[in-house]
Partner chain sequence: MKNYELFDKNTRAFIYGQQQKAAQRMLDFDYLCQRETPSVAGFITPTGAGYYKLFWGTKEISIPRYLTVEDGIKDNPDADVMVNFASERSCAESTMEALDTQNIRTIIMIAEGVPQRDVRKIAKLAKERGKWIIGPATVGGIKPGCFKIGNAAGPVDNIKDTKLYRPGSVGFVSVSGGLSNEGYNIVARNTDGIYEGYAVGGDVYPATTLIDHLLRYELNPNIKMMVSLGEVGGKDEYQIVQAIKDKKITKPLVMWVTGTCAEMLPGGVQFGHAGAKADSKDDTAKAKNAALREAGVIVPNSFEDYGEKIKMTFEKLKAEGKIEEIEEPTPPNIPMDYAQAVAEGLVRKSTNFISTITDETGEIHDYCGVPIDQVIKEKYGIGGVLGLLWFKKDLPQYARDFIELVIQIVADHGPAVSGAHNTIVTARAGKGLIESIISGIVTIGPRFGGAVNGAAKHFSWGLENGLEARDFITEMKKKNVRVQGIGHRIHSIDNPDERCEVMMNFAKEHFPDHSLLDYALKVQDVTTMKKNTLILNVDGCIGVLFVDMLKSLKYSDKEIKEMIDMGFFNAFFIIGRTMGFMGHYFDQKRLKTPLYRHPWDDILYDVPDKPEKV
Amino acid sequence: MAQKGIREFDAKRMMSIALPFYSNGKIKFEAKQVLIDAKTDLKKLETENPWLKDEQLVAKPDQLFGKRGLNNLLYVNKSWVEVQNWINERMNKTVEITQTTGKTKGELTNFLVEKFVPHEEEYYIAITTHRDNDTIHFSTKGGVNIEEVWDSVVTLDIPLFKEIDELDFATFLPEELNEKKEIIAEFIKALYKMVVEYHFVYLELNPFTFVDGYPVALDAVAKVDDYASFQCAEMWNNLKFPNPFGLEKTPEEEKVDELDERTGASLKLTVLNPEGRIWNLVAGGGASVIYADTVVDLGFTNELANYGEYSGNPSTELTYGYTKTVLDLMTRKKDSQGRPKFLLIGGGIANFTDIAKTFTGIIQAVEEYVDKLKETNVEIYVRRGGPNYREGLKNIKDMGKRLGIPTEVYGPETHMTKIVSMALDKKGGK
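In the form predicted on its own, what is the structure of this chain alone?
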């Protein structure tokens, strides 16, 4: 499971659809909001959302960081004209923000604008998924750093596979809620159903309040399991995963993200050092970590070019697209000292990934880049096992001979990461 943060805008957008549905209409949740970036046509936005001119508004960056008020990035109870001016002054500007994890510099690129909601009461709720259970935290003292008032928080642990409709969410709520206890219980129940069905792994509303008897989320933090992208495509409705604040993705990383969104398999790429000599093409999330750690343990940290994975039995076409992206990055420059580069095609022993099928995609990409691979002095080391691995290994070994690219191929009889030391000890040098 890979946890990915999503924008507050998207969390509230999903809530506006899911909560009425999962409460059988008992909970109404309005999301009067718009998301603005540098390309947004503000006049068109105003025409499509006439309420912007009629309501008092709140504006804030929506880029996966909190404590916006403490960082002077929360603009409250303002007119549409004032909000536009405030955003224009900050759009694409680099700022330094302070959070509990320290200071981070980044560019402001996306702003959430929503209806201002006058209110008196503020509540806190957080739903977290764990391996053995799910946990709901609730407090009547929302709107502050919740750790400072943690003695006000009540907790409900929900065992896995427990039928949601059998749960009595009102029993753990404080008695001081009085007449609001029933509606808050309905709200939490619908919210929890959404978390489960939409594959959220974390959802925090701090604070939320009530207007005319219905909940309003004033602030939302959410993460989803991105491995559910394919399964939840319709519910998520073209959900995009923004980069963490201060971290911008390369065009190649964005391209792999686009490939990943098209499949139920998993395709991931992080470029660490585009001039590095060691490029990993690894099947499996766990294996990708092990291969990267092995390179580091052998003393080649500065040569590790990328981190990533292809897993979950991706199609030949997607494996080809993923491999081509890696090879394009790998062959742009020769090593400055004339040393060889290494493509490590590795992985564990697959349970259901068709090795021959995925290797067909890899071979197609290598064939396309054969001249560049030779120019940059690339050597290929392969270790793999799983369904149809003998056919896959034979095909890739034949490819090396046919194309004249140094290629060493090993099956499951060889330790999973042995090819790393074979490559680096034999010719790697420092």
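Could you please show the structure of the form predicted together with its partner chain, as a counterpart to the form predicted on its own just displayed?
FYI, this one's just the chain on its own, none of its partners or other molecules.
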């Protein structure tokens, strides 16, 4: 949602088209690169990109994480044969990487292979976006952890509605650049225009250098505003958003994404711990966070099985599909100690979501899973308000009785998250 990281490969692909365009041909930017996953036909790739066999190459994972050198995942100045072997040894292997934010475990699935560029100068550039302005950060000391040389970074704010061509780059860029100043200014202007027109929200090249007088990015980190996809579809050209490293989507999460894309309503699901006993089926982007907060607050972080939400008045059919996905996940295994599992059908007081209608979808799914729910010892707690909530609550209460599943039902008179402690206090037992 909104700000999404994209692959280095895609960032460079877009730059190779956008930079010559926005600089009126003054900036040439070549992207000699290929992206390889487990399904890539390497022979075909080789035929389509004959330079792979002729050039010395660089290979690295392209999965939205940095510090690849530190993590021994950077393979530099090698032949195509060597690169293939190196990738084969690592493809689909789980590794733990260390970043400034901590350690993350994940599967290596995508590798970028590009032409190796011998170079000396390493520059740093980043373009960040903020409420009232965008900011350009530049340094002649690229290629390192930039925080360590932050004193060398110069910044330039570009207020909204200001044209980049009106800004004074001569004073902004450091004197030491000498004759390079002009081309770097052109490069930055073209980059900035791309950031604006392609709706990037973040772009960092650390480092970039020059070959034959033209800039070459040795690394690229970028995020785009995916809300702009309707404007940028052509420019982005079939851009796919990879999941953050270590958070590959399960088939169930992908199914919910599909449901989500089919409609104006919103459906989200992240499985946190499939063995967890507390499953949230919560309406609303805001309320769902509070339910998760409450579970964590009460000391049951390890038992929290999922984060998810549905909102925007989804149809009965969509709610049914979404609920089924959650129920399927939660009833796959019994708790190892035979304790009950909890389904929290929560939510605030809706503005316009029809409670009776969405609950009809939930009830249909519960009916379908009734045997499995009983087998896995599931108890249901409900709290909801909004249009037609009386009818919705009554229906779900009747459902519990009819199917013989313990179901407690509350309306707006009960505090929104009360059902969390009700479920956990009573039988949770740490």
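By rigid core we mean the largest C-alpha set that fits within 1.5 Å across both forms. Numbering follows the first chain given and starts at 1. What you are looking at is a predicted structure, and each value in this text was computed from that prediction instead of being measured.
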* Comparing the forms between the two forms, with one rigid segment turning on another, which of 210, 233, 247, 21 falls at the hinge? -> 247
